[in-house]
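Let's start with one chain on its own, the form predicted on its own, as structure tokens.
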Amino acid sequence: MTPKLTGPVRVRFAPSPTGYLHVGGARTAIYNQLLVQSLGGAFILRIEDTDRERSDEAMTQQIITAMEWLGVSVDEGPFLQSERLPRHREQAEKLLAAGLAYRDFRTPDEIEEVRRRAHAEGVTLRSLTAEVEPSEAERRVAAGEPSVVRFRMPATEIVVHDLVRGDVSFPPEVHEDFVILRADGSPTYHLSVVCDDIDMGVSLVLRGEDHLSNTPKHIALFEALGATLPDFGHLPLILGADKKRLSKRTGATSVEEFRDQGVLPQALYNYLVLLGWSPGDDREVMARDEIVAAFSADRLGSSASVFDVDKLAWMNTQYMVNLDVQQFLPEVTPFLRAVGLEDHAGTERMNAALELHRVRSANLVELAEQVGIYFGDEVTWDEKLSRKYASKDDQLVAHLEALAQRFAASDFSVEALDRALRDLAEEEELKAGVLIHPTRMALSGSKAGPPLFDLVSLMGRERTAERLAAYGRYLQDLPPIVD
């Protein structure tokens, strides 16, 4: 039966830190934080490096300040699991006492052809195996022979009531007796993630469905070291757009890339929140509060979901709409800098120039090469545009001039701007787009952007001046077409 929750929770995002956080582990981590806010508790971070081999210290800060900036704070750690190790191996030799756990002294070869035979027969390993006598186990330890401690499977049906997937059985054949310390004394993942779950108070396991065929081994060792069994949940695949697991091959995989292509970090939170989740209605663009209120366990879905970049996209351009500037400064920030534009930032001519080009720009990266024209000296032009914008009027550089002198005596306010260029399209008997395509040309070196004289008057009165001068001398410079 389904487990029905309520709270308050103790919940924990356990990552390995093997690499940068992943977009499912992401997800996993809010639905985690979530159900603590909406039914109270703790959630804890823990993380799980006791592969030494494959852990790395970087990856774990990579992964903390991922989640931190995606907006995911936790309560407790993080924590661990490599300091945690005379107490997983304390647990071991308690199962062992017990009679519960038991030591093998196969080698992995012998492992091998006893799993080749299993395959064969069609038996499990654990009806294969060589168990000693605790008494001639302890004589060959002593001896210095080296073994593994295996847990002892029940030979009985385990069934998993997943909050998500519903009641998940496994009979008894599919167990087997697994390793829960190695030859060198190491404990396996099982062991830890269970003795770290029951000592940290753990009330909920919610994770990834890759784990779910790990869950039995888990409830055996929770029942046979005497612990109440959390409840669980196991959260659906994402997918790729080519229904496969979400990989590198297909597009961006982890936080810190879709970070670096200048996605907002509340937009990649809500679209998130939105693979396998639903508010109930038809909702999608929710600020966070609107999430916290909405959330609820029972309407997590068991399917995968597909993870759409091209709605993430749309995601991020909600949000960089209706987000106030000063709201994801902190974010656009590292993008002014790479465009050279760091002291430039929270400037009011930057704000400024920010408010206007954020409905323009997918993204953050787009937004901070927009809003360079009004802060560099150099523009480059179009040459067949400009070409064009001439052929249109012979007099095109003496209308720049004198659109230039009716700028200048003007307050320069958006208002006045339009009338001195429209006074004077009519009295030279031009349609203002005449003057409008090859006046923007000239200011930011493209042909689109924002509305004109919103541009002129931000860019301010000298640099519009010295700007249409210097797209004059252009002009004027171009050289003749050879047939």
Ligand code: GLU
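Residue numbers count along the first chain shown, from 1. Predicted, not measured: the structure shown is a model, and the values here were computed from it. What changes on going to the form predicted together with this ligand:
Shown are candidates S386, S446, L323, S147; the hinge separating the rigid parts that shift between the two forms corresponds to L323.
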Second form
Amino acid sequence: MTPKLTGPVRVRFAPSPTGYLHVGGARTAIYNQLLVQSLGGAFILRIEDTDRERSDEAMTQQIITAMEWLGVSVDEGPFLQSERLPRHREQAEKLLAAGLAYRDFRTPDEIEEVRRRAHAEGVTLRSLTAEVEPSEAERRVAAGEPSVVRFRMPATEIVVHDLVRGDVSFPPEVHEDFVILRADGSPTYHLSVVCDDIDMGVSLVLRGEDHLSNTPKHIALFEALGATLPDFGHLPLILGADKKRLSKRTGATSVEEFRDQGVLPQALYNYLVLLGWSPGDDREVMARDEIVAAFSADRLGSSASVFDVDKLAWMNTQYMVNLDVQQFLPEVTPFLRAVGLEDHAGTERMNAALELHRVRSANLVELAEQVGIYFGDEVTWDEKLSRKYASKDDQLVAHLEALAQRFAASDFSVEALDRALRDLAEEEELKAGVLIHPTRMALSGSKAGPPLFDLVSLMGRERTAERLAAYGRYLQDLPPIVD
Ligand code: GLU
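Same protein, the form predicted together with this ligand this time rather than the form predicted on its own?
Entire complex below, previous chain first.
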């Protein structure tokens, strides 16, 4: 039966440092933290850095930094698994002494041969296990013969009562005696993870589905080591747009990449929470404390979710719009720096520009690019569109000049600018659009953007006058089209 969770819980996030924090891992971390926030207990961070070739301190730090950025903090740790290897070896010795594990002197080639035979004969690998008498094994070890230590799997069905997937049963035939200590004496993942979960008092293991097939091994090890079994839950995979496991092929996969694409941490957090969990109603944009209050493990979904970048962009815009600009100033500043606007970060003018444009940006990169028009000197105009505007009004240059004068005579409030343009259009018997579109192009170099008079007002007297004049010259100088 699926366990009913009661608090307090001791949970952990146990990433192997790979140089970045995968969004799947981040989601696992978030759910673990949420369980503690809603049920009480402790959230532990354990860095599984035993794969020496791939792990180093910088990679570990990267995970911690990414978690901090996302606002996921831990109660205990980080603990480094690599520092606990003597303890893991000690537990392997204990299993060996109790006869629950045995030495295997076969070489990798011999094992391969056994596998082939098992496959050909249609028998299980376990039936071909060649155990050596303990005394004989001791003699061969003393003589310096290399060997691994294998854990003896029980010949019984093992059922994982999974919190997310319900009962998952593993029949005896699939169990294989597995290595817990390699020939060089180093413990394997299975042994290390179980030893650490026992020593850290973990009461619930909530991790990715890719570990489900390891869980029978872990259950058997917990039992052999005389420990109380924790609860288990396996979260479904996150898929890319191609319905395959989210990978670089289909775009960004790590928290760091989304940060660099200008996603706000609050938005990514909210998006990831909803990728496999739902509050049971149609709420989507939810504040942290609202999520904590609504969170419960029984609403974790068991089917894989597709990572929808458009939905994330939508979520990001929601956060950009709903947060106070000051609240995301630290996040937007690096993007302003990238477009040379760092000096303006935090100014009233910049805040007004961010406020005006955020509803039209999917991320901070776009936002920073858009607000550049109020600060830089350069605008580039679209020739094709400019010709189109000119074709609608053969007096366009003169009209823009008149408009500039009226703007200059106004108090530059949104209302006054609006009135100035409409009055002119009416007097000249033009549709307002005939003036609106080229004015927008003149000032911003774009055909779309925020309401025009907000834009003009924020642009200010000087720049507005300069750009309208420069655009008039540009229109005049447009080379004739040669057929
Ligand atoms: N270190 C493992 C990984 O990164 C996770 C182990 C676990 O959660 O049990 O995939």
